[in-house]
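In structure tokens, the next block holds one chain alone, the form predicted on its own.
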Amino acid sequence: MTNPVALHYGGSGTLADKIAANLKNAGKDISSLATTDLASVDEFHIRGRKATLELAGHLQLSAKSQLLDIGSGLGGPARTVAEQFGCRVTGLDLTPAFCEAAAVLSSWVGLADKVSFQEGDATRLPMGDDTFDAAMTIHVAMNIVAKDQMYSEAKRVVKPGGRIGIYDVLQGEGGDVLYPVPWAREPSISHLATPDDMKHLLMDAGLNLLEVDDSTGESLSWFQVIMDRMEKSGPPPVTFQTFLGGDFPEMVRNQIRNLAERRIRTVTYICETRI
């Protein structure tokens, strides 16, 4: 039986083919793409590439580092970090269509030797203990009930003293989330933690909390800039609508309202595994 979360994100057809067709229609040459050419579709989170680099900047990465990206989607953050820091990144995602497309997109931008992707469950990571120097997860836990298992597993596979960066959408104080949103069309696959929940979850998983940053205001401003830009010059060649479908504009409108009314918050946590 198809997992409802994978079904929500996977869409139909081959994602890489859809993305390639949109890029070609916009005059892009697939043989000479840069990672920034894909940012409008593969940095599938609020504040995009900027947020990815902010998070990775706290993880003490070097060219020798092995990083795990939990919930890697189309691989945008993995590619961004591999390109900027020179490290090797392993991406794991529940959605087979994402893993397949992520590998293809990585080959387009010449990063197939730096990043790899595999299908798997964030609450049962198919990796050994102390495998990675660091881990990150970006806009993933909103679809996961067993967050305690997710963070315990992240701690298990990261070496003692290694860092784990989490950037997620949390439940705000402004009321229930308005649906549909990019991570869920209705509440059954949406499982938001509160900021208080997060602190307890991370500490109970054996993580030391080093830094917390609430970027809700910046996230709302980011959306407003995107909307203004689209009104003036139209949408980019490829967007998240490529795999989320025709109700994506409604998702964006709800996302902006949810942020403005503090129904959701965007928060980053930088943690260190206890030695």
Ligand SMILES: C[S@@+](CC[C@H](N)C(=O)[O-])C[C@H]1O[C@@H](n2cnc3c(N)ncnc32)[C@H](O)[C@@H]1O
Second form
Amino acid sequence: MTNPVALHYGGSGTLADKIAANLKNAGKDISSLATTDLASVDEFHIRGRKATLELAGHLQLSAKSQLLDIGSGLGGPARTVAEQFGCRVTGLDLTPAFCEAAAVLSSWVGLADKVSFQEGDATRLPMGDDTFDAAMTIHVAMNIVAKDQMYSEAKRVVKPGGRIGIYDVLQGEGGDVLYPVPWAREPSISHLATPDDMKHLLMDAGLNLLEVDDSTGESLSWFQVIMDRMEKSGPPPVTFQTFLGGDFPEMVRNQIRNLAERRIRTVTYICETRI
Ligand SMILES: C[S@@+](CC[C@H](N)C(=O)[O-])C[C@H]1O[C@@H](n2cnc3c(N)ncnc32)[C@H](O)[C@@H]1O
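Structure of the form predicted together with the ligand (previous: the form predicted on its own):
Okay, now the whole complex, with that chain kicking things off.
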């Protein structure tokens, strides 16, 4: 594994084993887990499971839908959506360790027949044209330079008129990002678009923009609620620290400042592929 982004996320050791050990230490039985038991580690984005459900709610999904999750991580969003909407979800991610762990975690919660994960690059999707009814991508483009290719690839693999939901971290107007943050320890693998860049990128990729929602204020409150809860009752059994390592608390402190000082913004875009 030589890709610097995959190295940032992948860490060392088998991720599913580490997660299982943490859960067992907290008294959880792996054979009777619910998807919500994993949300503190597998919904790897600001505002967690709630944000996934909000985004998916805009994608016109039914039990017959085929959804692509671009940058699927540990597979939390894919499992949440498959469970709630009954659809099939294909996850694609650059980090091999995440793809492997995503498959194991899916078998723990009985969703292995609804979700699958494959290694690949969002800027060169290994899928044919018009394969999916919809696509989503959550907190992924921050690591990608060629966002024009990422969005035109998403458009290519989604059927004409299908929806694409994007929930991402953008560059805010408050100044440079303070590092480390969960997607990068330093600027060389961090590539944030501005809201203005996004409008052009999506339009140029052949997407019609249906809705934009800036959740920056809610994102800050989300972190504050989590910090308060952790002060009162300690961390949940398993957290992003499992794979991000010892500087995770510093990443959280920086995220709170980055949001409060509007160095970053969280924004959702709901698009439709142009026919
Ligand atoms: C912050 S995590 C978010 C994971 C997941 N979307 C979630 O919300 O739980 C970012 C993910 O993007 C993936 N990623 C970064 N660059 C990528 C690329 N070029 N192609 C595919 N995945 C990529 C990383 O491997 C990582 O799993």
